[in-house]
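Given as structure tokens, the chain that follows is alone and in the form predicted on its own.
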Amino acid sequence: MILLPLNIITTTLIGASLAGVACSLIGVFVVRMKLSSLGFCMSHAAFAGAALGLALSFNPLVMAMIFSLTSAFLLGPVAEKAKLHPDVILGVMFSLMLALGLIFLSLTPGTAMSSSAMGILWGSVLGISKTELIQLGGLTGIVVGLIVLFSKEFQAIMFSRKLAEASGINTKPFFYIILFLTGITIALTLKLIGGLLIFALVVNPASTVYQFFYDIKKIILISPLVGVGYCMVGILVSLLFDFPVGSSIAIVSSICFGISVVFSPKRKRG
């Protein structure tokens, strides 16, 4: 078991909690709107951007955000103009971003598997700075604020985008808000969970809660709590067994999701 100073543990737990809340809230929309591939695509876009930042000796976080937001900006218009389901575009972008990320890592000065590169791949929540903590706090506040401010519109869109449009709601801006928030959230939490595993924290908590509840309000309230719980247990597993934090959180959340499916009331009714 790894023993750490109290200040590092405190910063780590706060950062992981904020990441759990932000990612889980975004995950509610991603799962409900059947855009799970969005998590894959955005995470690998952020991964590719961060890898390019390392190769160019530029701030990886800034490049990760640029790539994520660019992907979010392109996704909606391209899918609509091409008259394709967003998942089709996501599948193409996913493979492209993964390939670019690996190429950029191979171009990184020094060994491609340096500590910085490994941090991008698997996450390094123990190294989070106070500045990054403030950024995560601001992001979480924005996500929560937008959900509260436009709760009726978001709930209508999650229930049925076509019905929402028929009732007079312009769904495009809200759909794009979801895409951009997903991109920003993944970019800012990249360092904690890692580019290859961040989608687990986006998809798994919400997917777990969906197994037990139908009321979207309850799902929105409970998913962040589950996400924070996954992060806490994942960090504990990481410290006990000296595993990468991102991998630990992904494994814990996946196991819990599997258990939730087994005991889901929805499954029994089906």
Contents of the next structure:
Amino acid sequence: MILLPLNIITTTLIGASLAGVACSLIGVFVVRMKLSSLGFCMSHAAFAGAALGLALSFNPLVMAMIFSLTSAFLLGPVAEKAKLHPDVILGVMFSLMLALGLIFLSLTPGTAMSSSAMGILWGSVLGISKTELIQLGGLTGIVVGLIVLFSKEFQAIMFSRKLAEASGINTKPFFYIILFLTGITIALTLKLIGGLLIFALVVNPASTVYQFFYDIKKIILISPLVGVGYCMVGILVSLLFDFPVGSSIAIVSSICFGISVVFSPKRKRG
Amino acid sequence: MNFSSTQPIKLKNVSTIYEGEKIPAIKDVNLIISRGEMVTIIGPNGAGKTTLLETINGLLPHTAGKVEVLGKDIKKYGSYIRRRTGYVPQEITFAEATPFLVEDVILMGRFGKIGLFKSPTRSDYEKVREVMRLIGIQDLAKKPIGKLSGGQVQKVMIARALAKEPELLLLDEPFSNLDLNALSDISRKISYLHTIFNLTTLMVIHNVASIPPSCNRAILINQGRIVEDNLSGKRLNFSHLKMLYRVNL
Ligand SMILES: Nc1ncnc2c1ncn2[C@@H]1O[C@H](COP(=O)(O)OP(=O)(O)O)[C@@H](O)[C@H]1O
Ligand SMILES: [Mg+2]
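Can you switch from the form predicted on its own and show the form predicted together with its partner chain instead?
Below is the entire complex, every chain and molecule, led by the chain shown above.
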């Protein structure tokens, strides 16, 4: 068990909560629209970008954003057309990005290496600064705001993109808004959870909630709460056992998802 | 008088080629449908019936010719036209776990019409209840869409298309999963709407026996081309069908 000053604990919990809300809201889209492999690619691209930033002593956050957004807009058209079997292309991309990230990390000058590099890989929620907290708060606000503002359009697209088009919604901009938000969210939360595991926080809360509800409105409302819950328990586990924070959140959320599959009313009779 | 509004569908030498294909799925189609007509489209599997409907509402981009719907060019005014056009796609299925309730699915049919930055109001919800009553699916309102039978889904999709109070109605084999009772019931209701609101209706029909009573025109389509179009309003005769399907009826 690690003991920490109260103000660090407070910042940590607020940061993790914001990350939990943003990631799991994005996750509702990613899971329903089968964008997991695309998101997975983006998170590894963000990781590669951040690593390059470290190697070049350039702002890792900015590099992470550039990388994840570029990959989103390059791969978006591929993901849009199910015909092209995006999984294969995405699989290739994701290993490429991971490989690049690891090379960039190995090029990082010795002094910067230690903690920042490990943070990018495994997450370092405890080292979160006030600026980062404000950035995260802003991001979470934007994600929630856009979801509220375009809730009709997003709902219709999540139901069926073709039927949304048929009802007169121009779906393309909204599809790319989702990719854009995914890219930004991943880049901003990268440092907290780590590039290798950030996607667990995107996919696991929403996937858990999907096991229990048939009403998308409830799923959108409850997923962020579950996401925050996973972060809190994850941090607790990480402090108790001195595990990396990203790993703890990934393990906690995966176990809970497993349990939810077993107890899902969608799989029960009578 | 606005000339275009009297001819909600105008296709001139229209061909549509699917992405990655070489042969057009519909070829050199010329078709004018006047306001208030109810037209059925008949033809064998793969004739191009679905392609024709989706070329008309612009879900599929046509590759040659000119498509004008509700007086506007589909290439420029696609969403405008689709906001005013009800479309019931052919046999659509939803995974059992699909997280959407029937009443929401129907309401979503109105979302394009409601427009950006606006929320559904009481009158939108009222309209949803009204079409559910009309089609007779009030009891399905709170059910997940993935848990319905094929026929029930078809009724929901018809209700969804009607919920937006369309100026033009496109239906793709809307009766294929309905039992005989439901078929004659829904067919009569579509005829009723057509008559009362002078609603222009274009309907792909699988079974000649299910042509609705108020239908005044039938188009036969084969291998991407219109092969018969009885503008005169006389009912289909068997020799047409025999020619088309090459079977003895
Ligand atoms: N997505 C597609 N990609 C390529 N070809 C298609 C696609 N959908 C339909 N086709 C082809 O276009 C032709 C017309 O199909 P369709 O309009 O669905 O026929 P129908 O509705 O009359 O049964 C068929 O030959 C079919 O194989
Ligand atoms: Mg068809």
